[in-house]
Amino acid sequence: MFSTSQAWQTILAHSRQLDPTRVPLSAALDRLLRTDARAEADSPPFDASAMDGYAARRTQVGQTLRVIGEAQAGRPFVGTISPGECARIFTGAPVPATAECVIKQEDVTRDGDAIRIVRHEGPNFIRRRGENRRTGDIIVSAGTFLSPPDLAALASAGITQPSVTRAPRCVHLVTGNELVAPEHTPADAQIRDTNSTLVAALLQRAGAELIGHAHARDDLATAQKIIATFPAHDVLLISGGASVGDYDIARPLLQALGYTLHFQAINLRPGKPLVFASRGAQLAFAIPGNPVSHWVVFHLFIAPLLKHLQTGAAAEPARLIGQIAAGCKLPPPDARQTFWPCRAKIVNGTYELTPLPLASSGDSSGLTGANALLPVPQSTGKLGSELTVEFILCP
């Protein structure tokens, strides 16, 4: 059987960057800038008011000043601004010509078109064309997650179509006789279906697009014509069927697809029975149908890779520092590398890791509060509270 890590470079070996697309800002929240975006005016693109006052030569406190005219933000005053003369300018407006500061209306006393500078100290109270930035620079870089602020500086440069990573397009299909949605009440042997909604959440916070999803009977010819009629996508997975049991039929289906199969099991507890495989540029996994396996999975191996879809980072998922907490036992090692679901939060600075009580990989509802990973050492032994280990953060 395939380590995590061969089976991580497998996947890697198989996939490449997906190819940039242009959006609108409104639909460019978390992609990836593909280009640098550049700034096509200087900003603020005149000198402007940083103060609601008066704009004014050099000034003395007990100078009189006459009021001439008036600033806003969008309507400048168009004269100039002779000695003992004075604009009422309010803030973003543009400085009027030869004004060489802005007293703060604070600052004054007014009686009609006259104004009394009662105390004038600090600093011009004037923000200098360009002193945000000069034409020509950078103010995204190519590799940024767009985040709202980003949106607005590109917003503010006019990029209202920026050149972003498609997200990666996934479908969904979920297998099973035994399955009902849940919003239905299970009868005989039947179960809720919990793995569409557990996959569908993990792809919307990855940053991937859920375009198809279906569930199918364990039937290879009706599973292989509902995939039929899913859109283009980059991802296939398929929930279920993955081990080698009569009724198991995610991989003669990735076969009758055309697939590669690439791996069919991975030293890995809980996840073992997992398979990847390629069509051309297209990717399949097959999960094992619990939902902890489902979960460990979509962490050590799916998230990482459709952040490569979007990124080309080839990295293994970033393994952090922390502590069990006090109280806390893990079974001991099994032959396979256990990854084992936690709780992670900081206390004292430091993460401290509670591991979930699960009963079983099948225990769905156990998985609440988990938000990281566990390599359990494989070493004799149980692993014991407040041992520092290394942990992987779930977001």
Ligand code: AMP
Given for the second form:
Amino acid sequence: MFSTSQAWQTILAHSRQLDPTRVPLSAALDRLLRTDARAEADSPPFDASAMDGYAARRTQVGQTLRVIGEAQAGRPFVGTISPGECARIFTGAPVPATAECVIKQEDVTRDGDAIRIVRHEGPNFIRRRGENRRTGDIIVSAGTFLSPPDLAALASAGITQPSVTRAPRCVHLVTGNELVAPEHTPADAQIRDTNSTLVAALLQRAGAELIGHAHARDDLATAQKIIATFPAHDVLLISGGASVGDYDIARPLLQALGYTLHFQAINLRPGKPLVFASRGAQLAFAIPGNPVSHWVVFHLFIAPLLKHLQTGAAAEPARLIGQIAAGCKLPPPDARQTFWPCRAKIVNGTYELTPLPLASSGDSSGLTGANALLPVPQSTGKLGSELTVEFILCP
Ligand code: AMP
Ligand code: MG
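With the form predicted alone done, generate the form predicted together with this ligand in the same format.
Let's see the whole complex now, leading with the same chain.
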């Protein structure tokens, strides 16, 4: 049986970065930029005033100057400033070429057309052309997941259709004779389908597009027909039926669809019967139906895969350092590699972890508040309250 690391290496071996596409800035948030964005002009594009005040030649405290014109943002002063003269100027306005400084309006007194300089401290309040950036400088590097300030920087350079990795396209088939949609009241022996909601939200967080979703009964032929109706996709997720029970259809279903199975179980709790398969560039997971297994498997393998499809860079989820909260009940030891859902919060600048008191991996509402995964050391004898541990943050 594969370890979680072997499973991840196997997934990586079948994953390739997706193609770039151009999208408008309004659709570019959190997408991976594929080409360096460069400044198309100097910034600022001209010497600009940093203050509301007066633009003048070199001046002295006590001097009186005559105001001969005005420079506004977007409306320059055209004319020459001679010694003894100045122009009214506002923040963002071009500084006239003949001016050597801007005097803050708080540092003068004004009487009609004349100002008198009462103070002149600090810098000259001119933002020089190109002092932020020169034409051709890189403003956002390829490989950046675009943040709001990055988008603003692209807008400033006139890059309104950046080249980004297209979002991974996913489809989700949820299986189970016992499932009813959340809006229905379960009859005897039925339960509400919670995984569809969970997976849709997790995919959204991971920057993927859910382009097809359906529920199938545990019947291979029907499930196969439904999957055939899904639009072209990069990743197929099948919920439930991943194990070896009589009604578990996921493995024969993947095989019937022409997928090659790369692993069919991993040394993991919860989530042991996870199946990973590929068909050309298309990748598929069959995820054991328990909602907690879904959450764990998604953060350990599916979210990192979706990231890899976007970046092409192989990174396992980052491990942070935290402390188990005092007085916590700890997960029971197990021979399998256990990843336990926890609530992580920052206390006095340090992460504090509270393992969730889950009764079983079927406890979907018990997952509420989970935002971290704790790899439980196999020799659990050592794991105690207030112990320092590694964990994975699961946003
Ligand atoms: P399975 O992996 O299909 O054997 O399912 C394992 C357990 O998870 C069973 O108790 C199922 O009823 C439950 N389960 C399967 N799919 C879902 C779902 N979509 N929502 C909630 N529970 C589920
Ligand atoms: Mg099932």
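For the two forms, the rigid core is made up of the largest set of C-alpha atoms that agree within 1.5 Å on superposition. Numbering follows the first chain given and starts at 1. On a predicted model such as this, the values are computed, not experimentally measured, just so you know.
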- Aligning on the rigid core, do we see the C-alpha of T350 shift 2 angstroms or more between the two forms? yes
